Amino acid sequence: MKCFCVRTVAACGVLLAVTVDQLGAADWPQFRGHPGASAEDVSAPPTAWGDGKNIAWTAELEGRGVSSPIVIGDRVFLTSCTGPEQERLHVICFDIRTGRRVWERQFWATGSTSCHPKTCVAAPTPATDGRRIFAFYSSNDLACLDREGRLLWFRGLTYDFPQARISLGMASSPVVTDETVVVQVEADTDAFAMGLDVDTGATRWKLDRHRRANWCSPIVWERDATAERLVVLQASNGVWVVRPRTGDLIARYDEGASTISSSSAFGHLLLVPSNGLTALKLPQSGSELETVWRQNRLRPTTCSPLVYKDHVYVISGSILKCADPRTGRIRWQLRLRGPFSSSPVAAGGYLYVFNEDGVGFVVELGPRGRIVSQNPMNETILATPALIDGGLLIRSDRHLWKIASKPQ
């Protein structure tokens, strides 16, 4: 097996020096941050901004990027791509307090950079375990760096699996848990999920998957009784639940699922975009996930469902719907102005979501939803925001903004 793997003595020494670091509750470590994409322990960002008001800083970006920012402590990490064929891959680190660019690293893409004009090679959101940054790209290149930007290893997965590519571009974001980074690389010609060792990039396991184009991302789901962390792999033919370190299949659901919007977790329930929205739980025995409820009126389009304070929120077209995640009963709905590619996030009793025209909607949550502000950024926005305490990070192709009412 061919493997681009870079490790140096210096890099390993740095890694050992930071092993005591852990992710904090206020960090935003992956696509949609934490399971459910809400942050119940952080204060709400401002409910209105613009014309210099409540915009702490703006950082200029070059090239393309629809990936979301991630956050560890006082650092923000972001990916982008440049070049005539988007063949130059970037990982950029910013100071969260000032927006100053701390470092930037660049790599050449080793796989296909073909993409639909709406998206780009820097579509997957990076992930972190608090010590390392795992930057994944549509070209199926996976770079592992430490927090200071030193390259620890690099895998060009197209060298091993040249048929695993989509002419429209890939978009699935990685997750990391149990010392394993998990990626889904699923196309019509070849499809697999893979777990890689965080230290070396070596393959721990590989599972052949249903051969159909898939853009949704895996999620980490915590088993209630034992607090064991499992990984959910979603695709057009359903859902697999696997152990992250071994790839062992724990349970499955075979009634189909979305290939765009990803699942969310609500305690022991898994909320899957399938036949509308379907709530599943692990079986007492056997290997088939049990259906708890199904609501065909809760059908996400592009956005993934959001779980926040005992409610689930789904955007169907331009309609925001609030439902009980225990029963699927719809409690209220509210018309926004779409279309939406960015998924919503929530904090402090408010939901934040950006439409493709770059308008940020702030919705007060409660017995009935209410739009409290519409905030135009005047640029196309496809990326999902990242929440920080009292603030919000959002990116377009051209800019990264920190929205906050006071210094963070």
The other form holds:
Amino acid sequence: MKCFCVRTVAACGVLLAVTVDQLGAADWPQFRGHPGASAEDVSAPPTAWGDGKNIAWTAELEGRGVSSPIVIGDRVFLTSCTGPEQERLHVICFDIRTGRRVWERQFWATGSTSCHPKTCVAAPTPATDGRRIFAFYSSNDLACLDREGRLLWFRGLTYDFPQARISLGMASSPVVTDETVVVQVEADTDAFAMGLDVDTGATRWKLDRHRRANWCSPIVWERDATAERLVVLQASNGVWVVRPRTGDLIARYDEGASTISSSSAFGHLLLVPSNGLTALKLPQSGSELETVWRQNRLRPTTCSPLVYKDHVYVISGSILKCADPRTGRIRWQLRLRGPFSSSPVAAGGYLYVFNEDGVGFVVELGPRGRIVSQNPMNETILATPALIDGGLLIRSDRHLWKIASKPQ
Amino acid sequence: MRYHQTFVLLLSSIVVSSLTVGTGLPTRASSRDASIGKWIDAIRAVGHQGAGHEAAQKALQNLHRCGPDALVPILKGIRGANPLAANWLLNAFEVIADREVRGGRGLPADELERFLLDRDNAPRARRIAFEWLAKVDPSVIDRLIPGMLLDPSPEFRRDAVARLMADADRLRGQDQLDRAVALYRKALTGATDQKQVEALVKRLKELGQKVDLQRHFGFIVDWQIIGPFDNTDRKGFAAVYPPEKEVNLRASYPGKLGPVRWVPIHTDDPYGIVNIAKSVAPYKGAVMYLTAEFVSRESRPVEFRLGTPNAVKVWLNGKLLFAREEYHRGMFLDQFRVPAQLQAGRNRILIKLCQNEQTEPWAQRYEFQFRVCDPSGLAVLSAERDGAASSP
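How about the form predicted in complex with the partner chain, since we already have the form predicted alone?
What follows is the whole complex; the chain from before opens it.
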């Protein structure tokens, strides 16, 4: 995490430093963790748990939610929805040491709460810049709160743009960078990406996008040479790379991409679920992203690819595949037991992933993958876990769990 | 009274707050009330696309610092507020209420109860008042919920229905079947939540009772239909075919496959689903129009609630109310809610339903359901409907 803070501060100056300096190595600020999804390593969580062992606490959850927890310091933030039509939108803050509920706030959905039964209105994972929580929902309501639960601003993007809804529900999670929160709201009937000022909620920019239902999430991609942070917008027709502050289109790729599994960054390479997995890089000139390699046997189903220690991990159906992110060459594969909606995370040389039945697989990573343990949680799990130093936070249908060897 | 018991704390809270907001000077109660009103007004002025945020942010910061005297004014401010402003005000309420409760100072219970019992206040705000009251005084649940079976708030009704169902289940367990049926029937009068209605219908059926779900929900089940018109390449959604210019039930027009004319169509589906693919034909690349008359005894606001996996437009008395070009993303009860204003007398509802040309098995549904209800979900029936006065 130190590189995140140091580089960002160097690039963006004191003002931004005030914003991000509260994010630390143990923080987990958004869907799949740190920007770009290429996580810094932290201490490994326990490699087995259950029957009271290595479960630091559990907290009961009301209503529904498939969003992931995010973490700032000693606080965990989680969204959920309640009500017969999931019209109540909740943001809950927990004490990471005890699981105690510190505060809870709620809002009324201003957009559609219609969803496929498997998902729910609390599908997108919130994001944070260290000071503010950006809670986003399938209804396209975006609430910005401070760490004490005081609302700073509230936008209703379907209230503003009524055709921006999918009857099956939406799921794209926001990202925050350069004082801008970026959301993708992409349906058959209206589709746009938007950058909003973190302070005021004002629209910095809005880009019309391909009108096709889309559930994947934007990612932040740090350009190598300048450390400039860019945002990747993925959809069925391909990928756009834009400047977060202005929405200026830097480069694009028009050969299609997944509408569910999101991209990952590996240094100067962007790994896109497109025709299997396709590695792209920014062009020296022009606006077309250059294809570096393509591997059609690396085809993520629902999970997003994970970049960890010079490897990329993809789950196709029930098969975990490890590949070289520089070439796309598959190094090994390992059969797990799916189906998986939750994306994998990795720390301390282990990969953690939960199937929909709630079984947590721990895989030792190395020249070959090896299943170390299978840990049944006995509850449906669709959410991606959050990594903390030496632990995991995982949300099941009914509970938030902290998997850790000792109280932290 | 809890409010009076905490008067000293409130007073000190007010003074402290006064020192930190507005002019920074202690103020009298009336000027403070005016300040609270001014801040609420500033928040109520937020609008589309971030309009009014700057003033609202300052106002919200001020409200966050207020004491419990601001709680009921904030809730009252939700009535008539747009949905965005309502959420800003809700947070102001929760931050103050949470601080008071955690600080052991309680809430102005009598004022909140008076507020929630006044059905002129915003239903959702009343519900919030109730939930916070119940946190400090759980007895309000047993005291108030039984009287809320026909409340304008669906959330109150849902709780009242659940209690009646539980009571009826107990009677049924004691073999007091007639009394159980009466309670299930009573519960049904306030039920609009689909799961509750289904549970009630199941129980009543087990006891040999019939329930007219079409009437209960207010589905329109008799329509006139015409088509198909052309929707090749989905161009028909924007095309204006003759039924959009006039609804003449005796007219005939050229359609996609030849001349077409209006014919009646009826559905027996309990949830009012009109299945065009089965009842008419599994057209692809097609536009069908359906129309029905709805007689209202008075001019009144209602909601049209519809569900369909097809692209759809809805007109009322020649005015386009709703349009959505989405295909095969599911169909749910009350999937789309369309506010409408009925005129006294006859109202003409016109629906345009478009089917695309997708070939996947999951993309063959061509159907819709349509009901008329009040904003809380209770059925509104056409005055012409046979036996409109009888219960479901």
